[in-house]
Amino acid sequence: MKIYINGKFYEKENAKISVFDHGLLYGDGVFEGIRSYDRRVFKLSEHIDRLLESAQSIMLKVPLDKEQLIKAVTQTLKANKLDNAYIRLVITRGEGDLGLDPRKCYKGASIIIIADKIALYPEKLYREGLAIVTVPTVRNLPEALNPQIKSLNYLNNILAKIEATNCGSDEAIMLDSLGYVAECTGDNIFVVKNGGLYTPPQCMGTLRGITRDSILEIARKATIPAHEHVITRHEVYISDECFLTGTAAEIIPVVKVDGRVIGNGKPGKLTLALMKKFKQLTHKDGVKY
C-alpha cells in the first residue's frame, strides 16, 4: 500500500505525521470518503467541492486547488493499482504546538490520501437487511458544529456507534435536539411510504450526503415522489420500507428499527430497484484514471 502525504508516496509502515499535528491533537481538519468503480472515481468533483467547502468553513487553507486534488486522488489509485477502491482524503491543520491556536500551525496544512478496500457491512445484510436502534446520543447542534462540515472530530458519531454495538446492532439512528430523526452514525436515512421517498432535510443536523443526493436524483428522473421532510421515529416505524445511504455503505436495506419490523421484514421493492439503479450509475458517472 502506498499512501500519499503532501505530494509524496510512502509505504504504509513509513506513512507518518507529527504527533503535534492539530488533526491528531484536536480533530482539527476535514475529510472525504470517496469510492471508485471499474477505474472511475464516483462523483469525485462533488466530493472535492464538499471538502473545500468544509475547509472554507473552518478557515483551513488548502495548499492544492480542486484540479490538483483530483489529480492527487487519481495518482494514488494508480500507484496502488486499484480498479475498485475506497479513498480517504484527509486535510489537517498541520503541525503546531500543544495549544489550541491554529495560527501556531506555521507549516500549513497536511494532505493525506489513503486508497484501500472497504466493506462497511457484511454482504448478507445487503440481501436480508439491517436491524438498527435509536440511541441516546443526539446529533450535534448545527449552531455548535454544523453537520455540513466533515471534520476530523467524529466523536459524536463514535459515541452513538458504541451505543449501537452495546445493543448488538450494527447501526444507530441519531435524533436531533428536537427529537426528530437526523441521520445514522455514518449514513443518511430514507423511508418509503405509499410509493414516496422521504429523507430528513440537511437543516436538521444532517450531512448532505453525496449518495443521498444521487438517490434523490435517480428518484426524480424515475418520477418517484421524493421529499426532504422532517421525520419522526413514528414515521420510521410505520414506513413501508427503510434504507440507509452513504459512500462506504452505498445503499443498504433496513428491516427492523427499535424492535419494530419494517414492512414485511424484507428489503422492499423500491429499495431493491434503487440499489440496482445506483449500481448502474456508479459504473458510468465518474472521473476515469
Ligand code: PXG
Contents of the next structure:
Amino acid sequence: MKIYINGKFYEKENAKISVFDHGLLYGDGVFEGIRSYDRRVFKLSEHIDRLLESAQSIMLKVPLDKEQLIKAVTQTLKANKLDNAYIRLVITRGEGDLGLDPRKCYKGASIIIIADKIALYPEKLYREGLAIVTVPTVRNLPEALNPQIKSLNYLNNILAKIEATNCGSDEAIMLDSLGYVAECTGDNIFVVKNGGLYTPPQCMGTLRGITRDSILEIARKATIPAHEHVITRHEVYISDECFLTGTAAEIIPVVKVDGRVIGNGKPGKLTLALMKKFKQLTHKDGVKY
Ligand code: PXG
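Given the form predicted alone above, I would also like to look at the protein as it appears in the form predicted together with the ligand.
Then the entire complex follows, led off by the chain already shown.
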C-alpha cells in the first residue's frame, strides 16, 4: 500500500505524521471519503469542493488548489493499482505546539491520501436491510460546530455509533437539537411515503451528502417526487420504506426503526430501484484515471 503524504508516497508502516500535528491533538482538520468504480472517481469535483469549503470555514489554508488535489487523488489510485477503492483525503492543521492556537502551526497543513478497499456492512444487510435505533446524543448544533464542516472531530458521531452498538443495533438515527431527524452517524436518511421521497434539509444538523444529492438527482430525473423536508421520528415509523445513503455505505435499506417494522419488513421497491440506478450512475460518471 502506498500512502500519499505531502506529495510523497510511503509504505503503510512508514506513513507517519508528527504527534504534534493538531489533527491528532485537537481534531483540527478536515476530510473527505471518496469512492472510485472501474477506474473512475465518483463525484470527485463535488468532494473536493466540499473539502475546500470545510477548510475555508475553519480558516485552514490548503497548500494545493482544486486541480492539484484532483491529480493527487488520481496519482494515489494509480500508485496503488486500485480499480475500485475507498479514498480517505485528510487535511490536518499541521505540526504545532501543545497550545491550541493554530497560528503556531508554522509549517502549514498536511495532506494525506489513503486508498484502500472498504465494505462497511456485510452483503446480507444490503439484501435484508438494517435495524436501526434513535440515540440520545443529538447531532452537533450548526451554531456550535456546523455538520457541513467535515472536520476531523467526529466524536459526536462516534458517541452515537457507540450508543447504537451498545443496544445491538447496526446504525443510529441522530436527531437535531429541535428533536427532528437529522441523519445517521456517517449516512443521510431517506423515507418513502405514498410514492414520494423525503429527506431532511441541510439547514439544521444534516450534512449535505454527495450520495444524498445523487439520489435526489436520480429521483427528480425519473419524476419521482423528492422533497427536502423536516422529518419526525413518527414519520419514519409510518413510512413505507426507509434507506440510508453515504459514500462508504452507498445505498442501504432500513427495515426496522426503534423496534417498529418499516413497510413489510423487507427492502422496499423504490429503494431497490434507486440502488440499481445509483449503481449504474457510479459506473458511468466520474474522473478517469
Ligand atoms: N452524514 C455524515 C455525518 C457523514 O459523515 C454522510 C452523511 C454521507 O455523505 P456522502 O457525501 O458520503 O454521501 C457522511 C459521510 C463511514 C464514514 O465510515 C462516512 C463519512 C465519514 C467518515 C466515515 O461510513 N461521511
